[in-house]
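Take a look at this single chain, the form predicted on its own, given in structure tokens.
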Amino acid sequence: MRAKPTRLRDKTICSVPVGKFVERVKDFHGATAPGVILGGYMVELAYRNLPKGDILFDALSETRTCLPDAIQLLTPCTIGNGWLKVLDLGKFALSLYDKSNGNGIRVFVDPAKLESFPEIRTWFFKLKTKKEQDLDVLLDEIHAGGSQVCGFMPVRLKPDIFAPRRHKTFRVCPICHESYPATDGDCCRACSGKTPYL
């Protein structure tokens, strides 16, 4: 493994020094995640800019990949905690938002920062397979840039996105015969059509 650069040395993402986080990051997500790096970047970007106090907040990714690993790292937010919700618009994008009134900070990449950050570029939008890149190169760009290639706004969202889903009763399903919550209807979503399974 080749020597972190100096400027890297005292440089953190969300009190974690650089070099602590990439090693989680390896660890929890099975690679050095150029997307995850970057993430974490943009959860700290979230971080500096939500409302000054003790708030509880939630998390939401506009994407699968990358972007909620970096969540969970950083945060208190898990999918397994429901704190974290994954909403695939394909937008490489997070918030952090306050879980009693739905009030954060939206996070992104935005292109037009990016031409300034060629590696960076080429990576996102994928103009070089994953063959072709140096991931060093890669890396030191995205430590170089951090939150800079990012935009964010305030944002509010939707009460049915951040009002938490309690089922309070549960019935046994009359096709399947397992358990689910009775505010699903006859049956359970699986038997009305909404299985992954074929």
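Only the largest set of C-alpha atoms that superpose within 1.5 Å between the two forms is called the rigid core. Remember, predicted model here, so these are calculated numbers, not experimental data. Residue numbers count along the first chain shown, from 1. Compared with the form predicted in complex with another copy of the chain:
Once you line up the core between these two forms, the Cα of residue 186 ends up 2 Å or more from where it was.
Any chance you could show the form predicted in complex with another copy of the chain after that form predicted on its own?
Next up is only this chain, free of partner chains and other molecules.
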């Protein structure tokens, strides 16, 4: 019989009790996805290593899978408020950075550290199907390992990534009669061929 990780009761992620974080993940994400739970520990590792003081930070996720939801649940950064950006490089890594200068901390899963965490390794490299893997065992290992499977490094974001991009003026598109950013040209980007619709 596996010992239940009762110590979780006293554990917190970004000051949120782990149990409460897990509930929030279920509500928001729709399931206790391993990637969002591990993402929580990654956000906390980044937080802990940010310079102390009253800085305003933004977030970057290097994948659009799972991690953005951990960031949105644990930080003030959301997609809609613009403080979270997603650059989908397919890498399970995130950065929190000072929005005034782009200096921050990047946290990533370190494959070398996964050797001691066979369940996480199997899940991370998709070595078993979802059906074959025991979700409870995997989640226990994620909670036990926390950010031990991660590395972190100081980073400086390129200005074109961290600088805010604001549309100053909008005009009405002569083709679809909807509004669009004036800087896009004579008509909106959808009407100039970028429409996602058939």
